[in-house]
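Here's a solo chain for you in structure tokens, the form predicted on its own.
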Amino acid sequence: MQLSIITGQPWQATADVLALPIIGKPDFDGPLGELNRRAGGELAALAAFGELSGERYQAALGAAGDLSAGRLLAIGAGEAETISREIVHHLGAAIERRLAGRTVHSLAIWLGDLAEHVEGGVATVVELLVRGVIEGSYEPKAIYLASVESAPPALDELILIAPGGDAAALGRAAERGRIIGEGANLARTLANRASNDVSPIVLAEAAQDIAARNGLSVDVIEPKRAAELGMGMFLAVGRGSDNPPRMIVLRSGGAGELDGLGRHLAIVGKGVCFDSGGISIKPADRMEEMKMDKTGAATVIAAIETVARLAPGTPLLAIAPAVENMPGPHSTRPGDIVRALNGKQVDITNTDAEGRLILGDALTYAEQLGATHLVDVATLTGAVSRALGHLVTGAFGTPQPWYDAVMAAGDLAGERYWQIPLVDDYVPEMDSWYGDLQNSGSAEGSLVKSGLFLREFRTKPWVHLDIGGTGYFRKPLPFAARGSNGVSHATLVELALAGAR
């Protein structure tokens, strides 16, 4: 898809569709009034009919009159004081998704006054709109179907209209948005693929392909070597499956090399390719969604590729422990004691609390490989969804300055997080009769305890992002298809790029 920048007026753009973000109730003065006049009063007529209220993501298609565009698409951005980076990103996606099933080869988007309400100005708006359009074009049915009639259009050209802007700078911003959007879509495809399609071995092969095309180093640790290294928690989860586990390690830059901020950053993602719960088996209802339990791994694998495309050679480590959690004759049983990579003896009281086991060994291994700062991302708990819903990711971290640095990256990415406390008073409730700690306890405070468990397996600054509620949507939204949505990918990319030289 070609990206183009127009620094003139929106009525000068030639495209199949011209999209017009409307902030608040439409006011037909200034450029919007001129667009309405050239369209023969179409925008005012849509507003009078109730099709154009300014309500966020409400979109209306109309005739373009004497304009050079084939059609107009007016879309509400909500009230000015509520506009954020997240909203602009979602607007781009909602524009693209509103055109689903239509024949559209070229789309132009007028920035209007969006830049006045977003820190970073015009370049930020361009980047976020492009990223949104790319992510809005994603159609999960296309993974397995040859054609999908209701899919968003595959554009030949996307035009951003920013009157008086710097075309060269905005072109760079647009390309950055494209690359981040493509990375999110890669994460979504890896997460959405069925469990009979993506086993731990297949996920490792996908990582190897990504490494080859981006000049990354890759190491795939098989069970025998994992046992020699002492990854007892990681191996405990995969014992019941005929598909053996793989610890996937991707690296950009040199071993132990520090980035421009003096960090050797490691991003770690939970890769449970299917989670039946093991012996502590899950209910049948919605178990088909458990192919999504590899979303964290998909996210970090995609993120390191995105960083490599934007800033090749930036020091970064991505680790994806990949397993299947299945019942079987060799499955780990509730009450089994396993030795973690850091030497702790862990009492597995619930085999469905498996994500924290594989992440614990992966975090320890990241430190052994030289990581100075850690972020893990995982569909870890259902409790986070009950607490925060499907639009806000729960986050833990220590020390606070490192947590704040990760949240600053999240702000740049336009993604929402909420800090959950690490309450030390709950630690005694995780005591084991026989080991150092147990992996699961009473339901009370279970979300906090999941973070406390992970904290036992790191010594460096660390943040945990629980995308158990936000990693995928159960129904389509105006800005996203059902299924994996790529959440936290952009946050990890922004965090890594902060240290690019």
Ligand code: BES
Second form
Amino acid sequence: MQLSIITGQPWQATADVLALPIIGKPDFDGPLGELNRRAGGELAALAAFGELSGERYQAALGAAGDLSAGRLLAIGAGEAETISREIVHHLGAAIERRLAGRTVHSLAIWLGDLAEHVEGGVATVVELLVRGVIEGSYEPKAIYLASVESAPPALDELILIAPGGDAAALGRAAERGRIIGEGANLARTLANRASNDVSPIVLAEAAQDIAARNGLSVDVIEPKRAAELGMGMFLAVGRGSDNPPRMIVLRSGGAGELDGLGRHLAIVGKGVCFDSGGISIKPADRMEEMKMDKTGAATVIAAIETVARLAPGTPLLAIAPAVENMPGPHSTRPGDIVRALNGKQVDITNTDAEGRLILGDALTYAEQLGATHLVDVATLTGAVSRALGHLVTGAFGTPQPWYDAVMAAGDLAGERYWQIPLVDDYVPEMDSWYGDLQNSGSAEGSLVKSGLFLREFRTKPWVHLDIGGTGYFRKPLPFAARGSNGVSHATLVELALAGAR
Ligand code: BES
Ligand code: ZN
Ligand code: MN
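The structure above corresponds to the form predicted on its own; please provide the structure of the form predicted in complex with the named molecule.
Expanding to the full complex; the earlier chain stays at the top.
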């Protein structure tokens, strides 16, 4: 797909569809009036008819009259004061998705006044719209179906219309948006693929391919070496399945090398290729969703590729502990005591609290490899989805300045987080009769306790992103297909790129 920038007026664009964001109620005094006039009054007619209310993501297709575009697509952006980076990103995706099933080879998007409402101005809006269109073109059914009816169109050309802009700078912003969007889509496909397709070994092979494509170092640790290293929690989860576990380690830059901010950043992602719960087996209802319990791993694997494409050589470590959590004669039993990589004796009271076990060892291992700053991302709890729903990711961290640095990257990425406290007073509730601690305490405060558990397995600044509610959508939204949505990928990319030289 070719990316083009037009710094002239929207009526100069030639494209199959010209998309027009409408901020607030349509106002035909400014350039929208001129577009309306050239379209023979189509926009005003759509507004009068009720097709163009200005409600966010409501999108109306109309005739383009004398304009050189084939059709118009007017789309509500919502009230001016509520527009954010997240909304601009979603707007790009909603435009592309509204065109699903239509014959569209070229799409032009006019920026309108969007840039007045987000920090970063026109370049940011261009980047986010392109990223949105790329992500909006994602069709999960295309993974296993040879042809999909009503898929979003595969565009030959995407044109951004920013009157008076700097074409070269905007071209770079558009390219950045494309690469971040493609990375999110890679993460989505890895996460969406079925468990009979993506085992820990297959996930490791995907990581090796990505390493080869991007000149990254890769180390895949098999159970024998994991045992020699002492990764007792990781192995305890993996042992119940015939598909053996793999600790996947990807690195860009040199071993232990510090980035421009003096960090050796590690991103760690939960890679449970299927979570049945193990012996503490889950109820059948919606268990099929647990193929997406590898979303964190998919996210960090895709993020290190995106960083390598945008700023090759940037120091970054990505670790994805990959396992299948299954019941069977070899499975870990509730009450089994295992020795974690950091030496703690852990009482596995619930085998369904497996994510924290594999992540704990992965965090310790990241520090052994020289990480100075840690972020993990995981579909860790159902509790976070009850608390925050599908649009806000729960985030934990310590010390606070590191948490704030990760949130600054989240702001740039246009992603929403809410901080969950690490309540020290609850730590005694995780005491074990026999070991140093248990992996799952009582249900009260279970979300907080999931973070408290992870905190025991690192010594360096650390943030934990629980995407259990946000990682995948159960129903399609105007801006995303159902299934994995790539959440947190852009946050991790922005965080790593902050240290690029
Ligand atoms: N992968 C699940 C969490 C999850 C559930 C994510 C549903 C998305 C949708 C995780 O491994 C899990 O089973 N967590 C338990 C923890 C409990 C046993 C302490 C949970 O949330 O119920
Ligand atoms: Zn899980
Ligand atoms: Mn589980």
